[in-house]
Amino acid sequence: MDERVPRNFETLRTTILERRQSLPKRIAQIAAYALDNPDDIAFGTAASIAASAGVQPSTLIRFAQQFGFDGFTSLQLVFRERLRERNSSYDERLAALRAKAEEGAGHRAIFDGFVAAASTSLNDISGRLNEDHFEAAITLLAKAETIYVLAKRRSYPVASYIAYALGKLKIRNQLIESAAGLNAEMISFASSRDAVIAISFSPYAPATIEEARVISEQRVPIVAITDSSFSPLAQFAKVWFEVAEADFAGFRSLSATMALAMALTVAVGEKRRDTGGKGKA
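Coordinates for the sequence given above, by itself, in the form predicted in complex with the DNA:
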């Protein structure tokens, strides 16, 4: 009999499929599990995998031996190698986009650069959102009578979209935008029954920070979206989110911030509907 040890995942896979019919019941069970959950094999321990697959650890070892390995450990190496090698197509594509963009191949490259930056940012935030903070922010905002939205300059587009969406959801809101002197007055109306969404990224617009400070002194709770824990916004905020946006050509993406902002807004709208109407519960 041909007693080659499958050195790579594909060979192993083929071998397993070939012999599938003639395998003992429990061994076949593991075989199926292994092909369905290769990541678990790569990371798990013999005991944990065996439990997930519904067999005994010893059976797992028999499975490995059946296919010419000398134990579970060497079988596992194949599954780990696979993970190392299989560089995700997504990241490759992104890297390619970025590379093309960076070598400056015309205007198309600029476009690719911005698409790549946006994708990267989204990808990033998707794994990074702190759910507790998210829930806390929603709860806080859902209770507010009026939601003030505070952002300048680069962050202003996000604020204006939040204001638009809040309006559509019939949630009372006030955009604090004007570069003129009306802000101070607007802010002075805010009370602890209201709430603020403040957005600012480095270099932080001084006006945003100052207004956030004033408003926090009025005991209005603040939800901040910013870019690091050292952000001056963070210290005034009840809840804050760290969003790392990738940049291109000196302009940072807004896609992650936008996605977070939209999610917050819609979630607040939903929560209000559930708890029956606006204002403090």
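Now the other one: the form predicted alone, given that the block above is the form predicted in complex with the DNA.
Here you get just the chain by itself.
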């Protein structure tokens, strides 16, 4: 394989995002579908993928060739390898950690691995944070009467922290969770006077995406934290942030996401204090 051809999913994803503005319309369409539905790309047929993405099967070949592959099958192998890695069991991940520990200084090597992943994530977001987007998000959230916080699965700890911190800052908020299954009812109270913080990363939690869609239809502005301009969350968001988290032995860090969440929350508190009251910016 040519050295310039992406050899893994993360490299391919980065290459697609770097070139997304210059891609032909149909190629961009399949690129967005591929990043949103990588599992379908991994094991679907050319016909089924093309039908789902709304393109002709020949577009898949052109998409692959656009990034240096000799055909769609070659590109598909990258998606299959990603799925194999993502679907490794926690026992396999722990075995990988133990192997790393044996190669290094015992369990200290595991700690160092996670510190290195966290440092990589933090350095990345520090270098790429768009200050104008950051200020826009703070302004939007600071003037909200109620801030709704929306996340599931791996992103949930971040949402829980945001709700906790907003409460400590005496900012009215609602974490969208309910053991009784009342999420839809909770969301129904949101209006254009409120705002939402929504968090989801690939593979995107379907419930988060659906709830974000519903709440956006209520004209509630959304600030999204996600991992791609092709993320389904990005299309609903007034302001969104791209966060790329590094991983160690298959365990993905939340360091950069948490740093951004902390900064947003505290900055919103400062903005509201400086402007003298609730819901004013």
